[in-house]
Each structure stands twice: as C-alpha cells, then as structure tokens.
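Listed next as structure tokens is one chain, alone, in the form predicted alone.
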Amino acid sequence: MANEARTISKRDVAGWLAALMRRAEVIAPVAAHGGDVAFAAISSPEQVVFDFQNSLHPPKQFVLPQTDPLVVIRRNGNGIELEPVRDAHPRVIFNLRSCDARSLAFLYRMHASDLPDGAYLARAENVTLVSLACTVPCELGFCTCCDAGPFLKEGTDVQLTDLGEHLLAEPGTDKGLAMLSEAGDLFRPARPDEERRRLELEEAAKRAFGAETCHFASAMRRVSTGRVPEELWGTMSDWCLECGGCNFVCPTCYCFSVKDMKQDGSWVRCRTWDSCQYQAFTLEASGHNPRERRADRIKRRFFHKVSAQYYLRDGTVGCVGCGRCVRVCLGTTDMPAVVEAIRKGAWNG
C-alpha cells in the first residue's frame, strides 16, 4: 500500500482524533506524573503527545489487562451456569511506537495458534493501530536487532511519520486504509518530495543506533544446542532479584495465573498477569516444582524469548528491543546482557 501514502497538516490532528474519539475509544501518549509519559484513554485531542521517549508501560494492557474477566460462574436451580465474557469494545491505539505496534503482532499470533483464546481476540480485532515511526531512537531501544523497528514494514494499520509541519501517513492494512479514507479532506495525497524525506528519516534513525548490541542469532544457536553451561546460567541467577519487573513492563510476555472473584452473587473467573521469575509460578499442587532453582527460571525465560524452537512457532523472537527491562532491572539480568553473556559464554554482571 505503499502508494497509499496521505498527508495531514498538524493543525488538522486534533480534527482528526475528534473524529476517531466518536466512533472508539482512543488510547493515546498523554503526560503523567513527574514528567513521565503513560497511555491512557482521552478525553481530548489536545493530551495527546507527539514528542516522548516510549512509556515505561506498554500499551499491551488495554489487549490483555492487568486482571481480565474471562467467564462469570453462578449457581441456578439445575447446577452452575458459565456466562464468558467478551470485551468486543473498538478501541484505537495511537501513536504507539513501532516496538509495541510489533508486540501486539506477537501476542495476537500466540493467542490465534493451537487452541485461540476467545477472550483476547474479541478485545484484539477490534483495535486500530496507529504507530509513530521513531525518528530518533530511544537511549536503551534496540529494536533494530529483533526487526521491530525504528520505522514498521507491517503489524501496524497506519504508520505515521513526523514531517515537521506535517504526519505522514501510510496504510499497512485494509483497516488503516479505511481509517484514513473516511477522514475526508484532512488528509491529501503524499507528495514525492514527502516520501523521500519519509525514507530520508528511517535512513538517520537506523544510522543513529551506532553498533547493534543485542546479537540474537549467535545466543539462538547456542541456546537451541545446549552450548550454554549450567554454571553460567547459575552465576547469572545470581544477579536476579526475582521482582518480576521485566516481565512485567515485557510488552511481549503473556505469563498468567487464574484467580476467582466474588461479585454479585456469582464469581469471575480472571485471568490476572503472573512472572516466570517467581518461585511459586511453577508450584503444582501436588507440592512438586519442576522450576524451583532460579537458574531453572532464568534459563526457561530466555529459552522461551530467543530459542529456535519459540523462533519457528512464533515467527520471530520474543523480544521486540524496547529496552524495558534494562530501565527497570535491578540486578542487570536484562536482555541485552543475558544475550551477550550467552554468545561469548561469560557474564560480566
């Protein structure tokens, strides 16, 4: 859809969001407290933000929340009675960065494969996403080295660029087309001139990451070989502090417990975010746990994120180098320094 490109000036952005806030819910970068930025659902065009480094949170839980209602269970006359629950609710997700856009192309081919959970794809397909393309990379992103970005070839319905004056946008999906095509005259067609200053910025932004510093291919082999000794795995576990932060600012990880709640006169069964990290994740009734050792858990998690056997499943690896967990490890067992120890066989802590 490449020669699909359209233009909007940005004084006709807020016109725009105005227009989508009347048909979804619009899910967007707004200012936080202490200068942070989150995402949240507006109110106004106008809280929308342009220019930010990405959240420390991912917008993921607006797909898959926090605590999500997955059936209500209540007793009647003949025995219990299971109602599911689905959210079918349209949201659009704008001005994600191409390393969320990438996530939630990842998490909605794991919930679609083998057995599809129900529950998230009713809530995924009726979210549009519109991604801002990252001119300028993040200070601890790497999503060059997992094809996650700066700039998107597909996951994402529109990718917008920053122009200056102007957004460019381009359809990646019949959605994102349709999306653009019932705004009107906002927006124009792209003019040559604007889709080669377009490939002019993807150019810089690539060349500004400098050296690549997370080599997935070398740590995929040695992983998938069982070249990786047990004692490094060890030292390593040694680092984590199992606060489960990576795994959840993870905008890839999908590990869940399932909780009951009363409500009503009846109880929700909820599917609530988990950490493989914790030694209870693992703890089968029975009182046995196969993964009680840290190291076991270090090495489950990244044989999950870099395997060749989660590779050829899911299409790529688990990571999508937003630099999350490096911002919010405590201990330094973040991806780029697992993956490094893992491919020279040595970690420097």
Partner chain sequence: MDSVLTTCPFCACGCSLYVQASNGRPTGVAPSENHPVSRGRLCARGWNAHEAPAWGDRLTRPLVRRGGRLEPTSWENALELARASLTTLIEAGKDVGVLGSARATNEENYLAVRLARGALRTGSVDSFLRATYQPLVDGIVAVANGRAPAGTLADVEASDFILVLEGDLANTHPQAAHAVIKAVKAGARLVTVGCARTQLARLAALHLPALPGERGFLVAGLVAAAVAEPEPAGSPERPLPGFEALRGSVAALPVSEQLRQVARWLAQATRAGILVGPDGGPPERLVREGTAIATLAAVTGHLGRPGSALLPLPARGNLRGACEMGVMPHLLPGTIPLTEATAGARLARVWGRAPASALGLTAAGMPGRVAGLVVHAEDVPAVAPTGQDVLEALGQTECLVVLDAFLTPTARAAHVVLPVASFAEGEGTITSLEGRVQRVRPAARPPGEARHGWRALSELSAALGLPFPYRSANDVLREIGEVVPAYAAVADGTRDEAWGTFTSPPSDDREPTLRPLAADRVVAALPAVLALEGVFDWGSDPLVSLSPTLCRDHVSRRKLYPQGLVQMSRRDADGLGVRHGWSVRLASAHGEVALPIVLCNELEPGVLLVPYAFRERVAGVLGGRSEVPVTAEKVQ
Second form
Amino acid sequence: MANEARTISKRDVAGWLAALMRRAEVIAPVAAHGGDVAFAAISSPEQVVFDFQNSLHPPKQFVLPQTDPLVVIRRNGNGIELEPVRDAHPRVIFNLRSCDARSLAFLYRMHASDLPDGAYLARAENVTLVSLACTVPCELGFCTCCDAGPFLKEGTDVQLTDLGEHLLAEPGTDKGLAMLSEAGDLFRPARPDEERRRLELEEAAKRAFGAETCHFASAMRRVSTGRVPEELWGTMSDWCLECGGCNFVCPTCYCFSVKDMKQDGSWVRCRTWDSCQYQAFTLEASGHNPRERRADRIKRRFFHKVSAQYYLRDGTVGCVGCGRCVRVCLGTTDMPAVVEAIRKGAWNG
Amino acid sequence: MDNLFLPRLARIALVRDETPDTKTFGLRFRDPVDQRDFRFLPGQFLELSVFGFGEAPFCFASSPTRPELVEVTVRRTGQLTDALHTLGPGDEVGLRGPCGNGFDLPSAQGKDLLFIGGGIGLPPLRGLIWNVLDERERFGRVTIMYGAKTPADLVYKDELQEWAARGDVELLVTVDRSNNGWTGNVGMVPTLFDKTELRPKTTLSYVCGPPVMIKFVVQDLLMRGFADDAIISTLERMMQCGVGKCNHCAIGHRYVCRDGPVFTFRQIKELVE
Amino acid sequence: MDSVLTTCPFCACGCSLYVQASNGRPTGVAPSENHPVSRGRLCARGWNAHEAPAWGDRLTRPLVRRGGRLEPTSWENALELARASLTTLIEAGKDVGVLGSARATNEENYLAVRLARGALRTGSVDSFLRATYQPLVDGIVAVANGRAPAGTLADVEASDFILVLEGDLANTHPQAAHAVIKAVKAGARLVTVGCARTQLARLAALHLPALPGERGFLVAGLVAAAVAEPEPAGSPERPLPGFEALRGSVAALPVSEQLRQVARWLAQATRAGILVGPDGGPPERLVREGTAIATLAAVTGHLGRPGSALLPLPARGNLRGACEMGVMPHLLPGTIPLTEATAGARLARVWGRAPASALGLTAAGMPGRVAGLVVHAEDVPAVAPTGQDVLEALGQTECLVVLDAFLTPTARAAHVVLPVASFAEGEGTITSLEGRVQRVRPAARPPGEARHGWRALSELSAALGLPFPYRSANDVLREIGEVVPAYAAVADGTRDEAWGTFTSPPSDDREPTLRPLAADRVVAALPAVLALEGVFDWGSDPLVSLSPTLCRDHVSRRKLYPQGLVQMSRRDADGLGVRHGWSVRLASAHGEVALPIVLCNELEPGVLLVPYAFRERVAGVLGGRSEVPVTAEKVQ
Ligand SMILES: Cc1cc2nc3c(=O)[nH]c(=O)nc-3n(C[C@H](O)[C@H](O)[C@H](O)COP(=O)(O)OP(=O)(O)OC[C@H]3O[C@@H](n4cnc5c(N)ncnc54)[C@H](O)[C@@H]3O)c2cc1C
Ligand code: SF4
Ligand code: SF4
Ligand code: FES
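What does the same protein look like in the form predicted together with its partner chain, given that the last one was the form predicted alone?
First the chain shown before, then all remaining chains and molecules of the complex.
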C-alpha cells in the first residue's frame, strides 16, 4: 500500500487528532511528571508529544491492563450470576514506536493462536495503531536485530514519518487506509520527493544503529540446544534482584494469574500480570516448586523468549528490541547482557 | 468470540468424605443443555471456580461413560480447597473445561492395562478405570495397584471393595504404615510388583501419584522391561488458565495444560525444564 | 485510567512510582524514569504496590465493639466513644499511650505525637520499629555531631568502596542493593559483614563473617586495624579530638589480616559508601554499634566527606520520618530533648497547649501496661518483638482505638476502629533513608466512609479537647516545618513538580568527636548461637500479606512450616546427622524447643537463624534476648 502514502501538514495534526478523538479513545505519549513520558488517553490534541524517548512503560497496558477484568460474579439469592466482560471500546494508539507496534502484533498472535482468547481479542481488534517511525535510533534499542524497526513494513495500521514540516502517512492495512480516507482533505497524496526522503531517512536510521546489536541467532541456537552451562545461569542469577520489571515492561510478555477481586458485594475475576521471575510463579500448593532456584527462572525466561517462542509458536523471537529491560533492570541481567553472556559463555557482571 | 475464562455454573449434587482431608464432589451443570452436551476424556481436567476464591485445576475423577454427574476428588491444601470443603449439596460452583489432552484409550484397545496410583493420585485413574470397566471387553488383563500412607488415607474405599470382588480385575493395595485392623500389604507401591506377574511387552501402565512415587515406580517399570512409550503418567504443574495462555505450566516447548497433563515417559524425558 | 505519581509505601529507599487507577480503584503501577532514586527501577514490592489497597480487606466504616462484636457506626459515635473511654481512663489516673507507625506519613506521625503529648497529655508515644533504627542513629550522631545519616544511594552507586553491614539488602532494601550491584559492576570493591553469605556477599571482594549481635564488635576491630596503621592514609590532617583515648580503647582487640586489608581499602577509597542494615538487640548495644561505625568512617576520613555516604537503613518505609516527627518516648519532634525549653515553648505556641514533657513508655512497654491505647496504621503483632503473643497483652487494654485502612488483627481486637485511607488514596509526605521528603498523592478515593489519616487523627484530638486548624495534609506539613527545624523548607519544596526535598541539615561544622569504644562480644560460648533473622517480617505487613502476588511465598512458608523452622548450615546439619525437614531440639539456659530445619548454604556454621516471622516459636529459648548460645540435637 506504499503508493497510497499521504502527507499532512504538522499544523493540521491537531485537527486530525480531534477528529479521531470524536470516534475513539486516543492514546498517545504525553509528558508526565518531571520529564517522564507515558502513554495515556489524551483529552486534547496538544498533549501528544512527537519528539520523545520511548516511554519506559509500554502501551501494551491498553490491550492487556495490569489488572484486567474478565468476568463479573454476582450473588443472586442462593445462586450465582456470571457476566463476561467484553471491552470493545474503539481506541487509537497514536505515535507508538515501531517496536511497540510490532509487539502488539506479536501479542495478538499469541492470544489468537491455539484457543483464541476472546476477551483479549475484543479489545485488540478495536485498536488502531498509528505508529511513528524512528528516524533517530533510541539510546538502548536494538530493534534492527529483531526485525521490529526502526521503520515497519507491516504490523501497523498507519506509519507516520516525520519529514520536518509534514508527516508522511503510509497505510499498512485496510483499516489504516480507511482511517486516512476519513480524514478527508487534511491529507494530500505524498509527492515523489517526500517518498524518497522517507526512504533516505530509513536508510540513515538503520546506518545509525551501527554494529551495536544483540545477536539472537547464535544465542538462540545455544539456548535451545541446552548448550549454556548451568553454572552460567547460576552466576547470572546473583545479578538479578527478582523484581519482575523485565516482564512488566516487556511489550511482548503476557504471563498472568487469575483471581477474584471483591468489589461492592460482588467479585470480579481478573487476569493480573505475573512474572516468571517470581519464585511463586511455579509454586504448587504442596510447596513443591520445580523452579525454586532463581537460576532456573532466568534460564526459563530466556528459553521462552529466544527459543520456545521462536520455534513453536511464532517464528520470531519474543523480543522486539525496545531496550526497556535494560532501562528497568534492578540488577544487570537484561536481554542484551544475557544474550552476550550466552554467546561468550561467560558473564562479566 | 468466546470469553475463554467464563465458567459454566454447576451445583454440587453430592459430597462424599474419602479421608479426613479429602472429599469427592459430584457436580451437575445448572443448565441441562450444558449437562447433556458436556464431553470429556479420562485424564483431562477442569478448572473449578469457588466464587470469591478463584479457580483451581482438578482431574475428572469420574468416567465419561457415567455422564449423570461430573466428579472431582479434592484434597484440602489451601484457600480454595478449604473453601470448597465447606460447601455442600445445592451450592453453586463454576466449571471450565474440559482442559488438557486426556488418556488415549483407543490406542489401548486389546492391551493389558496396569494402573498404579499413589495417595491422591488415584482420582484421575478412577475415571479411566471405570471407563475401562464399562467397556471391559475391549481390553486385556486389568491390574490396579494402589498405595497410601495409612489405611485411613485410602480413597474410594467402597469401590476398592467392589473392584476386589470383580473377577475381571486384579486389585493390589498397600499402605506405607499399617495400624491395627489392617490385614493387607504394608510397604511402598513398588513392593507390589513382586506380588503379581507382569507382561511388559503387551501392557500399558498408567502411573499417577506424588512425584517421588512416580520416580521410583517408573524406575522399576523400566527395569522390568516396560518401554518408554508404555509408561503413561500425568504431570502436575502450577496452573492458572488451563488454556495455554498464562505460561505458568510451561515446560520446555510444551504447556502441561494443553499438551498434557498426560504424557508418556518418552515425552517426559524430552522435556527440558 | 488515571495515573498519579506517588512514593513507594514499602521500604525506605524512597522510590517513586505512578499508581494507576480506573473507576476509583488502583489497578497498576508504572515506573518513573526520571525519578532520581528509582530511575525507572522498582523491586517486586513496588511493582505490585497497587494490589493491597485494591484486593485487601478494606475498612470502609467506623466500627465499635458492642457485646464482643465490632459493629458499624457513624464517625460521630465512634469518636465520641473513643473520647469518653479515654477520658474516663485518664481521669481515673490510668496510663494511656499512642503508637505511630513507619507505615504512616510524616503528617500522621506528627499528629500522633500531638495527640499523645498535646491531647492525651502523655509521653507514651512510640513505634515498634524505632528500636531497630534510632539507637544506631544516636550512636552515629554521638560521633558525627551533625546530622547522622549522610549521602545518597546515588553516592553509593558512584563509590569505589562499599561496606555493607547486612541485613539482606536484596530483600530488605532492593534499591540500595541495586546501587551496590551497579557500583560493583563498575569496579567498586564490596565488603559485606554478617552471619549469612547473602546475595550481595556473593558479589563481594571479601565477606567478613560476624556472629549475630557482633557486628559492632567486628567494626570495632576494623577501627583497631585502621588506627594501628602507622599513618592512616586519607585520615584527617590533625588527629581528631579523642583519638588517643580511642586508640587505647581498641588496642587490645585482635586484628586479623583481613580486617587490616579492609581498613586499608576503606582508608584508600576516594568515595566510600557504608550501608548499615537494621539490627536487633538491646538499644545500648546498637548505640555502641552506631558509635563504632561512625568512628570507623571518621578515622578513615569518610565521615562528612562529600561523595562518601553513611546510611543506616530503616527497616520499613517511613521509619526515619516517624522518628523525626517525634514518635519517641524520650524526644520531642525534631529529635529534641524533652527538657529543651525553646522547643517546648514552640510546640506550646503552635498547639496552643504545652506538650507533656514526661518520659513515656516505649512501644514494647505499652501493651498490657496502658489502659488506653491509640494505634495508628500499625498491626501490633506484625511488628512487636513478641509477635503473636502480644495479642494477649493487647486484649487487656480497656480502650483500644485503631486507625487503619485494613482489617488487621489489631483492628479486630479494637474497641473503636476508624477507617482511614491507604497509601493509594492518602496524602502527605514520607521521608526516605536518604532524608528525602516526598509526597504521597491520592490516586484513588478512600473507600466508603474512610477518611484521610491526618484528618481522622485531628478529629480524635479535637474530640479530646485539642482543636485543629488544618484543612489539608499540607497545612500539617507547614506546621511541622515550624517545629521540626530540618523540615522548615520542606513544605513548599515538595510541591508538585519537584521530586521531593531533602531535610536540611542544621548548619553544623563541628568536627567529629571520637570516643573510646566499648566492644561487646555477645556470645562466647559455642557450639551454636541461635538468633532471629532480621528485625522485620514483610510477610506480616498488610501491604504484602494483602497483595495476592506478594503474599505467595510467605503464605506458602507458613503453610509448610506451621510450627516454624530453623535455618542451619549443611555442616551443622551433617554434624547432627539431620537432613532438610527433620527436627532438632534447641536448648538454651532459658528454655527449649523442637523445630524442623531448613538447610541454608548461606549460613556460617554455628549460626542458627529463625526467620523473624516465627519469633514466637523461640521466645522461650531466647528468653528476651536477641541471640543466645544453644545446644542442638536431633529429635529421634
Ligand atoms: C492438572 C491438575 C490436576 C489436579 N487434580 C487434582 C485433583 O484431582 N485433586 C486434588 O486434590 N488436587 C488436584 N490438583 C492440585 C490442585 O489444583 C491444588 O491442590 C489446588 O490448586 C490447591 O488450591 P488451593 O487454593 O487450595 O491452595 P493454595 O495453596 O491456597 O493456592 C494455590 C494456588 O495455586 C493454584 N494452583 C494451580 N495449579 C496448582 C498446582 N498444580 N498445585 C498447587 N497450586 C496450584 C491454585 O489455583 C491456587 O490459586 C491438580 C492439579 C493439576 C495441575
Ligand atoms: S528486571 Fe532485572 S532484576 Fe528484575 S527480575 Fe528482571 S532480570 Fe531480575
Ligand atoms: S526498593 Fe523499596 S522503595 Fe523501591 S520499590 Fe522496592 S520497596 Fe519500594
Ligand atoms: S495453565 Fe496457563 S498456560 Fe497452562
């Protein structure tokens, strides 16, 4: 759909956002406290930031909230009444980065494959993604190794590229195309020089990543063939403080628990984020725990992300290279550091 | 598209005390259509809701050949099971499932069957055993070995007698520690192997119980010439969703809740933690 | 979904986080990447901070005890009942007391002191955890003269030498542990001291084993090593006052090569971080430990050196703030002696009533002794050194008034329960271990009829005859600024766009005063020492026990070991011929108990540790001490 590319003047973006806000909840990066950037539902177009380091907290919370109501449980006399929660509210996630768009496509596949998870899919199917391509690589990202950026070929409904005075908008899906068409004459067809400029920007961005990459391929081979020495996991586990942050900010992590929350005389059965790095994640009622040692849990996390995920379900690694686990790690055992240790067979703190 | 987490409502129809901390619950769906259409295999499990306390996985303890009641046998070990044990006939619970793969009975056709249960490991086998007994002619010899800590810890005492009385079943029961009045075998489950004659080449063995028991029994079976494929067991794992989404039960490339809980010993060996 | 920046309510590191809420209920947590302490990093507790307020058993209406049961009533009735009962007790000449809490804000703790010393006219105001922190601070102050805790976690991360007197920082103060890990990764030399080879000890250049209760003794040995150096490198230009007396006092202490090595490293360090984990034991001993630590910093030139840090770690969130607000029986707000006239007069002016200046009962002394007790945001059995056993003493209280957000065991035992906001709905400030005063901002509405804690305490005081002029928590903070000198500038500094304000140290350029050290060996007699592990059990804290995600490990341990457990090194277990899960009988001069053992590879042989959560189980063996020599034998 590349030949459908259009352009909007930056002056008109507020008008476009206002139109989107009439139809949907618009979620976009906004300035939070003291320089923090966070994705939030906006109440006015001016809140949206265009020049920002990607938020540490990923936008996945808008399709998979940390506390996600699934079923409302009410007492009715002696009996029980159940009401499934279905959130199909239309939402637009605007200015999300390429890696995050990629991750939402990944999460969609995870929830749609095998037994489809209706509660998740209802929310996800009503989200439209308007991603902002990264013309300047972010400090800690390595999306180029994960085929998740800096520009996207697929997995986003509309991809925006900042051309200075204008934004180039490329529809990636029919939904995106329709969205641009609805905006009427706020957009005009892109000129050839604008499309050329976009390609130059993409090339420049890729070059700017340089050789700084996270070599999944060989790590993947080692992890999946059990060629990582056990002691290495043990050594690394002393550098992890078991905070779970890596899972929570990872835009492709979706492990959860299910439990009932009391609410005004009834209950809401909720899915809540859980972390495979927590000791209790595999703890059975008998007290038996197959992954009691932290080393086993770290191993599991990387096995799942760079091996099981890859082979079994998806054909891509469970990592989009956003670099958030580097920023969040309370220890020092983030994805690139561990991948490097696996490749080299040694950990250096 | 369906909400994967929406249980169907059921009522407790009967409660039977098995041991001081274990009860069997007979459940019937509130909606007769649910009851009529419900299908499951022995070895599968369900997610049982005790509202306000959440859900937990329990194997079907009853046989699909007896569809009037869905039965589960539950040991009291924590919040949800404590709460369940306070419920009685008429109380409402939720059921989700069936989950998991179940035992592959068609491929057992014509074979000798050896069931080995330990402690609270008998319930999943009970469903299978009744299924086999209700279609007795399809199978060869049927041997049941069951062990518990003490005589008081034996579940399904009436049925054990019923099985013992049948001519077409060999039942061997043992306890780790006896007390007065017990005249049966004393010793761990593997000691039962010497009390009967096994035909490893034509027999499929089904082993359910606590991890240590499984370990020793499997060792013994291998030693006696059972092939890896002829040893079938169920794995227990912490489970939350039961539908392959939450990742609690994942081992290696597999989800115990989807690809299991029934695995052959060959498959178990291939799982990397 | 709303998202509000607030301060983590758990440990004292002082992380910031956003609490997210939808429909007025907390639903999640997001990190703040620019916050100077947390920089986007939180521990498991922080990441799940929203859970207890949303999932816990919340108090939504005032309750009063009628015929042995707690029944809902109106705020008016509850306050009136509290007033009438407490007044009757006071008029009958009986003792009353107030418990503040490290779980409460500065404003609430200050108002708890005002309630005690102003309205109830008693000096019995305290918090249980104070005893694990303030004596160490007192000991440090005695040497340092100026304000004792010095430096920040950022300083620790940038230091080239770090000494950690543990606690198990990875569990107790994860953000501090992070600072240490980062420093080690960057090449800093780490030395740990303690009776267990904890996670940090495994990353250390050197681990110095110390028996329980002998941390102070070990530090005194380090001082001896430092002063024995011919020309202590990096030491102050002129000898500090008291140097010779100090040198004399430690001359007889044995100094190993390891101690000498560590003293040398410390003296040579450009920037040194010293982290002092909370410690149990008698207050006098903790004061001496604090003195030894400050002395070590002084003689190696790090006391007060910019970039070097000396940080005692409060066992729980706002413990430092609670102490500074005057939740202490022996000091006034601002840690000012009871007898200081100007401070008394200042309080009299702002309260409109002179403060009771009597020395009061300590927290541990109150249950069973006082007839009337007001408890703010504290679950007494969770923090009392006597654990669950305290409930019996608490049951003798004639009037127990409990203000809390949760239906804790203490609230269940109360005569009057006043429901207050939890941290997710509360407003006020808390003070971190660094002395950073940060805001707690409401992300949700207090449930039902629950009120803000500052308001509930003010109303209780008013019912007792001391009216209040505050319309917000910030009004209270402003008043605190008037009576607690270090908080003078805080009220305006914590305004919304800032990341909090440091309490301002009183200008004090007196140099340190060295004193002779008295080094206590605690237990001479072996074969084994029995002690408690830590001084606080997170598993009993309502914010953990009511969080479905955080409570799991603790619940499981209690389920597996309903009778408690004792941790033992493999070598000791082999020596006794016991295995994991088997029982041993422990006997001391005071009593004996049989407990199952849990093998713990981190433990030094000869040390037997019982988790603080199970302290009731060994109360008889410990006989009121924090560690005792015991014999251990296999239970047949
Ligand atoms: C496939 C399968 C079949 C099972 N069949 C039976 C059975 O027939 N009879 C029986 O008595 N027990 C069975 N169990 C174990 C049973 O699920 C646990 O005893 C039960 O979950 C304990 O819940 P609780 O709330 O009482 O315990 P708590 O300790 O209070 O809570 C444990 C929590 O962990 C969850 N959990 C999930 N899976 C497990 C697990 N495997 N072990 C422990 N906790 C788990 C529960 O949902 C619960 O939320 C089975 C488990 C699995 C995985
Ligand atoms: S973020 Fe780092 S410290 Fe936290 S659990 Fe993950 S690897 Fe461990
Ligand atoms: S380290 Fe302390 S302050 Fe930081 S998130 Fe954890 S408990 Fe909260
Ligand atoms: S129980 Fe959730 S994936 Fe298996």
